[in-house]
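So this first bit is one chain, no partners, the form predicted in complex with the partner chain, shown in structure tokens.
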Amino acid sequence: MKERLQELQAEALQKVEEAVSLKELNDIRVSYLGKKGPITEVLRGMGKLSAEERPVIGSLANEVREAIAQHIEAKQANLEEAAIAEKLAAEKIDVTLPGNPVRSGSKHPLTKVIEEIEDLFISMGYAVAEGPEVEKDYYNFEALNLPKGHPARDMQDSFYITDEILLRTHTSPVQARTMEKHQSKGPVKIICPGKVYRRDNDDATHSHQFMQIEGLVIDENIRMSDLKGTLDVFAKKMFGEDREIRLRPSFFPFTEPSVEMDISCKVCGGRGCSVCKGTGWIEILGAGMVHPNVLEMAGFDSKKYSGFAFGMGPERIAMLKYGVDDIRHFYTNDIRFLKQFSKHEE
């Protein structure tokens, strides 16, 4: 009997090697170590042996049986393993196919500028002002030491609806609003974004609306220093900190002394190129001491207040930093324009 079993082990072993399937592994095992398997067989002549004898072959019988199971457990988890393999190679997909877009739309670029700007001078403490965008004549103009006929309304040939309501030619007359809402309480810090509207024929260069972003202070002991720091601050965060500023004398009527600021040109570094039209500088932006005549409009006392104020064309900014050839590509909104402008900035 005993080399009964010990034939069984061999034969069971070498079929369990060959086995190929799960199948075949599950046969094995019932035909094995089945209630009607031939170890079973084997156990059930026991009886014919000595007392001596018995337990030595029972003892021998459940190894066999035990050594066949963990064959049959290890070869199974090898069939498992390959199964599986086989399910995952079939499984393969290219992954270099492109996946799903995600729908997104995007700010159109003179918001981002405009966002921009806004932030920039939130973080230094500045309310964001809004007004409306037709007008009166006085806010627009007479508030502003822009008398009727006043040659410098010509600067800015105007929209009228009626002889007292205009589309606005510059976001000032919110300033003039903020300043009379205002009446001497406490320091003014605002910038005043928004549309405005002149009579130019539309071209590369020209719109007859466009976007314009104003900014004004007020208060006690403000000084034209102050105006040069503040733009040095605007310069350098909005163009770069290696930007250079420059102040040139200008003429606004609003405003005196004025100025106008040029930063350092970044595509030539200023040595003069085709942007900066051989000058090394670009033109960004107008400013000046309030005129004491707008203040005291406004109800300020000039004698104990001052202010500073200046106002830029987010169109030409965004141009600047982007490169954009022609005005009129803000407002004609091809998609395929207004998708550039997605990407997140530094």
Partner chain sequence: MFVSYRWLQEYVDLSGISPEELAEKITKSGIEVEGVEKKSEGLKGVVVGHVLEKEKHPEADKLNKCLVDLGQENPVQIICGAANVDKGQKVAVATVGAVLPGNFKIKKAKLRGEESNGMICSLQELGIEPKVVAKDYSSGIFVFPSDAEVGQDAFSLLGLDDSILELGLTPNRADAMSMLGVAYEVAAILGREVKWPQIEEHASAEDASEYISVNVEAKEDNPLYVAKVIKDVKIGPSPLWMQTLLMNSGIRPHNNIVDITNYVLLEYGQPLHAFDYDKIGSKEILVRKASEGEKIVTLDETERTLKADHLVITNGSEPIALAGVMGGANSEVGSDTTTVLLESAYFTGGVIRKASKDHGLRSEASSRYEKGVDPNRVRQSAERAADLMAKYAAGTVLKGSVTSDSLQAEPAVVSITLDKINKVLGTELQITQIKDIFERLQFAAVVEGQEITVTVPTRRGDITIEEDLIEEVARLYGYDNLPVTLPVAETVPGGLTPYQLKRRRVRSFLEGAGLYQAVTYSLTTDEKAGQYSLEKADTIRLAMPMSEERSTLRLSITPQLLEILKYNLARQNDSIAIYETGSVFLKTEEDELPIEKEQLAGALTGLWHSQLWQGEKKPVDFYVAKGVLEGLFTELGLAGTVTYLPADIAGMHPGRTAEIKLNGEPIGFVGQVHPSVQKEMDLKDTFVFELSLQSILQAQAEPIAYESIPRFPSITRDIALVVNSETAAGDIYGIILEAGGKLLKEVSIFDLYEGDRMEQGKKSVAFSLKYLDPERTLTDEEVTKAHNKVLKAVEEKTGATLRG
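Residue numbers count along the first chain shown, from 1. Note that the coordinates shown come from a computational prediction; the quantities given were computed from them, not determined experimentally. Compared with the form predicted on its own:
- Domain assignment between these two forms: Gln212 and Leu88 are placed in opposite rigid parts, by better superposition fit of each C-alpha.
Same protein, the form predicted on its own this time rather than the form predicted in complex with the partner chain?
Lone chain follows.
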């Protein structure tokens, strides 16, 4: 019986060494260590042994069983490691192969223009101020020298929510709110970018929603020449150092005097073309000196303080800067249109 156990051990260890798969190894485990295996059969015959031989054979059987189990575990670890290595080799990625191209977006042309304008005026000492798009009639009109029933309100046909609440028609309410916060003390030097709304029919040059950037400066001894100098710097930085500006008399209820600013046509150099309609000039923005009534309503002493204000549409600036012929292109989210501006990224 002793010899039989030793033969089973040698036989089992040999088969374990020759096993080439986990399945084969598991079959060996079941065959030799299972309840119906040869070792179990040997142990069943221990009843025929003497009392002295039984503990010796029992101990030997346990040693054989333990030796076979240890070899199976070691072989299993080797086979599992080899299987992982084989799988890794089969799934290895060639990092030298070119990757799949990833589409990258770019800033919207209006965002780029707005940020460019903001950076310019911030460099000139302005702060960026913001306010609500759903606005009170008082700040949108009355605080800007446009009392109820004033005919100039017709210029800004509006989306009313109630009789006293509307979608703002310009960013001027931000100016009114900022002046109020300053509690009659200057200086004030801000620009106000944001969305505005007017009941308008959408076409190539009009939209019911558009962007606007307004500027406001209030301090002692602010003159029209300060406004002109500021606008001249703006025009040259945005459209080129060779651009010239001109100011034409105009009317806005919240400024007096009021002006429209034109720049010399970049296409024809001021000689006249289809872009400037033969005039050599292109209208850019409106501006003027802050009306004394506006200053007084905000608590400023109009005899001590003066100021200027201006307002521009980033869409118009972008259309001129990039040669866009329809304002609706900015809002239709056409990738074919938008991806043209990725080359303009800095």
